[in-house]
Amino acid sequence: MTPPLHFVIVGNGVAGMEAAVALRAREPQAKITVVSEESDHFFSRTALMYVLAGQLRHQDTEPLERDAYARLSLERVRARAVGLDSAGRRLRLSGGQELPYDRLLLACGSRPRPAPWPGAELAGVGHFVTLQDLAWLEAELHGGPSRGGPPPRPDAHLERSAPDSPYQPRPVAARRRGHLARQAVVVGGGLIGIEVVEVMLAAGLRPHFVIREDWFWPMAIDAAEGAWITQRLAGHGVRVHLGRGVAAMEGQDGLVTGLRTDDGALLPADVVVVAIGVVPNTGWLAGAGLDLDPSGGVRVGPDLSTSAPGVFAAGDCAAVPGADGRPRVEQLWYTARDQGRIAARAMLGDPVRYERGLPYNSAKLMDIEYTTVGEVWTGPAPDAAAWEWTLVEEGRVRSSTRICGRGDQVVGFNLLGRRWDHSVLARFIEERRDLSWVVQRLPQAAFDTELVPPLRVPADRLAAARALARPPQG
């Protein structure tokens, strides 16, 4: 009788949880052992905001039962991966420990993206992406996580000699300092980044934003809706710095108690937040013969197997190839999600194929809602055929409807200051429609309350709209 595989996955994040459940469905005998180095249960990385916040507690941030791992029999270890022998299928844990395998499915995240300036090691400058980040965050700014609730496990069996992980407790300057932090940096204009302005406003701090691009999120928005994140985060009393750089932290007695800018300005900081970004992270799998992407992403084929045999990788950590054939990381949490489940078939052995279809998004920008759905540009059109058809609204609901397309067809969507279904959205472009057609069936895709009033399009822009639906012929 052969005997049960042996599954197991590094990380229990998203992906990782997603393709346990998914074999554990498939094969009620085998295996499955779940790695972790961060936490003991697998939660939500949008939510750590509103923990710090406390809005919520860290319980509330975890979308399966406590029990899900005794319930699914799934064994847990709680370790550091340290390295990869591929050809014998074991992986290397921290303290010496080798974990044989059938499969493996690498599914260990994303890492922040490391300061490149002096002063980058000083106490009270850190990131927000992991638990311990949040923990250090929370006990800058509040003292400790009493307005999160009770906070995870403690990590006192994590190695100290491992001083590269992201998982390590940081040192607490306010601790050292004999008070909570007063004066905040954020530095990186992206999400994470106007989350952590967020909570700091909600701790009652008036944080600095600093931002090296010349408007918020340019990856994402343009120059006329960045505009007005730029506005919104000034009148709630956001210090916004647009186009500059930063030159070095500063300190005293290993304390922050700055921040230089490129243009030598010194803005006084007890805390700074540095939001530039996540990359993969696979620095272990050095040497494990796996063929890693400029990014560091591990690069699979589109049934997410890596270069290893048996190997696999999902979410942040991969590197999946594009539409135009090229590997990209993709960091978002429904990629992650559909990649986990896509490798867990992958490992049972089922001929399937990741396919991320249209790209969509949603976000709030403190208090503006965010939606994207499709293809859009930030800048120029890319290309002859390309145009854009943009609505702004002043009245009692502010927002702005940017509509990108290609020749006579909608190819995506960029919105904010209303709701939208973004399933609503991606059919128009899936169906190929025209603008002029999407423009007059917008109401089907609005997700707003009952009491907000419906989005109404003047008359000229309704003429624009029928222009550009049908573009000139020869």
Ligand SMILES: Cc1cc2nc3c(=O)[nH]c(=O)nc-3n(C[C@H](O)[C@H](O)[C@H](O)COP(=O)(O)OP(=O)(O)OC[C@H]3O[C@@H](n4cnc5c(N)ncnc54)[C@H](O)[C@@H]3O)c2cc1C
Contents of the next structure:
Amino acid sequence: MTPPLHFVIVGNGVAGMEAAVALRAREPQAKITVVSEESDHFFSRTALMYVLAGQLRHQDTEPLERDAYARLSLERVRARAVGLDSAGRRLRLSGGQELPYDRLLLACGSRPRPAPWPGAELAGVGHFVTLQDLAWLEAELHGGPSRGGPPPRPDAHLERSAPDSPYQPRPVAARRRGHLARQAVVVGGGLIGIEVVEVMLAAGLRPHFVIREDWFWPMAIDAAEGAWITQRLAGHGVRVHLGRGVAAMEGQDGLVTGLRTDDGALLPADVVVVAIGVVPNTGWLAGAGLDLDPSGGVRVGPDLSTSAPGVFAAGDCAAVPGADGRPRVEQLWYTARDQGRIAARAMLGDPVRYERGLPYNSAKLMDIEYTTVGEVWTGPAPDAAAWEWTLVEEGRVRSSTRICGRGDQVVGFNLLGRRWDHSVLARFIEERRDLSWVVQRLPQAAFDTELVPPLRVPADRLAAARALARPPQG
Amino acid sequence: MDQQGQQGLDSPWRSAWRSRGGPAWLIAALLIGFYVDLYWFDHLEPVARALGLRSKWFLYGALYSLGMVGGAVFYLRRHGNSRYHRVRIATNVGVQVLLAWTLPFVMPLLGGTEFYPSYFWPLKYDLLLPDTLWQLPLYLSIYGLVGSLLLSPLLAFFLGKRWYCSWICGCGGLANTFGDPWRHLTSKSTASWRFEKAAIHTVLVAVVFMTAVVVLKGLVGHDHPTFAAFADGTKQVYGFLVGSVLAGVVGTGLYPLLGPRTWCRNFCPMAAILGLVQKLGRFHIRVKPDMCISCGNCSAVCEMGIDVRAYAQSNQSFTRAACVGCGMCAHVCPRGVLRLENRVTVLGDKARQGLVTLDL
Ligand SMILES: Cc1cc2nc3c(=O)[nH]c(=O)nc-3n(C[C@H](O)[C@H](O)[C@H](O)COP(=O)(O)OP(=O)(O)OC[C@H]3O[C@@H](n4cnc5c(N)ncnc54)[C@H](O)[C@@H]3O)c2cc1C
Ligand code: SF4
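Counterpart to the form predicted alone, namely the form predicted in complex with this ligand:
Entire complex below, previous chain first.
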């Protein structure tokens, strides 16, 4: 009889834990080890902002009950992986320990993109991606964790970490300054940036929000939609600076005092949160002989296997071939979850392929609900056959419904202010429906709360939809 | 304006009075003290008289209504951006102030009967007892019987138990206004769920037993004085344990420590019946597929201790007997994953896609 396989998973985020659960479901006997530097338990990274605000306890953000490791017989190692010997099938841990494996899953996620400006090392400057970032920002804004308490054993990894780890604690300026942050700057017009801004508002601050682009999140939001969001931010007292870059973070005695924008203005700050994106957390894999893409993502095949035998990758750290075959790193909860499940099956030898399906996402931009499905653009139409149809409501409900299409087919939706069932909209796209058909059936996809007046399409917008449903031939 | 989601963030775990700190214990002690005095002493009687109220119970009703109105103001400041919550809370407060206080206070002054039309058996456990039914005018007796035995379950079948627990009932109303700041404290542990199942069904059996015994006494009590005494004792014990200790002292007094629905979740026999009907009926919470980010907000705000996230993250639309349909899980979900619905779904797939539905 062959001995049971040893599966090792680096990372207990959503990708790693989905894989662990799926592996255990299929292999009751196998040995499964989960290595995680950051935390004892799987937690929802997407919920960090709610813990920072004190809306949730850390424990509330754990999708699995705390006994999951015992119940699933998973071994937990709280240490940093520092290297990989892919020929000898060994994972090297900080402190010199080596972990032999039969199959290895890299699910080591993202780290914040470092600030490329002078002053990034000042106390009071940091990011908002890891639990350690959360602890730092809790200390700057509130003096420490909420009454819900910190995560269990927050420092258990420190003896087996490394100086370049994103899970190292950051120095807290508030402690040395003697008062909590009163002035704050958030850099980076993306999802994490706006989440931090919202928490700061709840904490009674009026942060500066510095956005290099001409409006918030132009990757997903067009100019008109962006104007609405800017207006909403400003209405809540956020000082939004559009089209401005950063020159430097300024400080005194190692403490940040402000942020200088590239037009020379100085925004005073006790705390600066840099939220300019994340990059694959794969620095420790340099020299392991894996095929990495320029951003650091671990290149995988359609079955999520890497260039090394027995090694797989999933989630934020993986560069996965898209529909066009080109590798792409996607930092999404949904893709990480699905890839974790697929990777588990691939590790068991199933002939599986990761199929991306139509892209979708949702978010809350302050109090504006946001849903997107399929292909949308945020600037000029990408080609001659492309068009868009927009319906803006400014009555009791404020909403924006933007449908993108090409030729006589609808290809994507960008929706703000109302709730929608993305799966119904995705079906409209997959069935290659035309705009007129889709607009008349929008109620099928509505997911509005009861008693909210439904979306009505006025006659002129309906006529416009009919016209676009049959584009002129030629 | 009509918005669908939470407006601004809430910070219960940064306030001691909302997270079982010293002030929370103090508020609990005051509430418990108040209830003990109300039920078993007569200090409030002269106060009530001085205010021109017929009894301390009307003083209690007035304070109760005030608590609801005050709580509603704070609640609506936070969640009034949603029409569902505006209409729901306004209805609930309106029912309390008009039907559960003003009407029973005014009617006797006009020569009518003191009657509480928003309460039904078995929550109002003496409504169906022979003494009560004989004393009431015929139309009110019929109202009580039909309302308790037919109308309530029927509405729960079509609309879910929320029609009562979150729109009409005074206990639910106080929980969702005055008690709302503590809703995140309801335990989600498996142990608390086991306790709930055992406790609430025990009370249900108890109220049915008590009612049956007292009705039987009405029929044969004259000839069996020992049985009559037993029936009276049963009613007294039930009234003391369930009506006073569990509904008042424990149910409301422990708001700041155990969350505001301790009574509704664990002990209310009306909730037990409506919950069973709800399981068979049309109300459910629909889960949008694959959109949950497992953040935990929905479970945290569930005042009935339901782990909503467990359903949401596994794409499972669901109906739970405990759910009172307050709608807060859907309200706080930052990804709009949840929707409260009453709908008949037939024809499998098509229905699931929302093509063949019969919205009520
Ligand atoms: C504030 C914030 C909000 C977000 N909101 C959303 C959202 O609303 N929607 C959405 O789709 N996505 C969101 N995301 C992105 C989403 O959280 C990620 O895509 C997802 O968590 C990635 O999961 P993962 O399992 O790949 O990696 P991670 O969750 O990052 O897990 C990485 C794991 O690897 C471990 N690890 C890493 N390196 C090592 C090492 N060298 N040794 C040992 N262990 C190691 C860590 O301990 C950790 O357990 C958000 C991200 C952030 C930071
Ligand atoms: S359903 Fe919504 S609130 Fe609940 S865990 Fe999922 S995303 Fe969070």
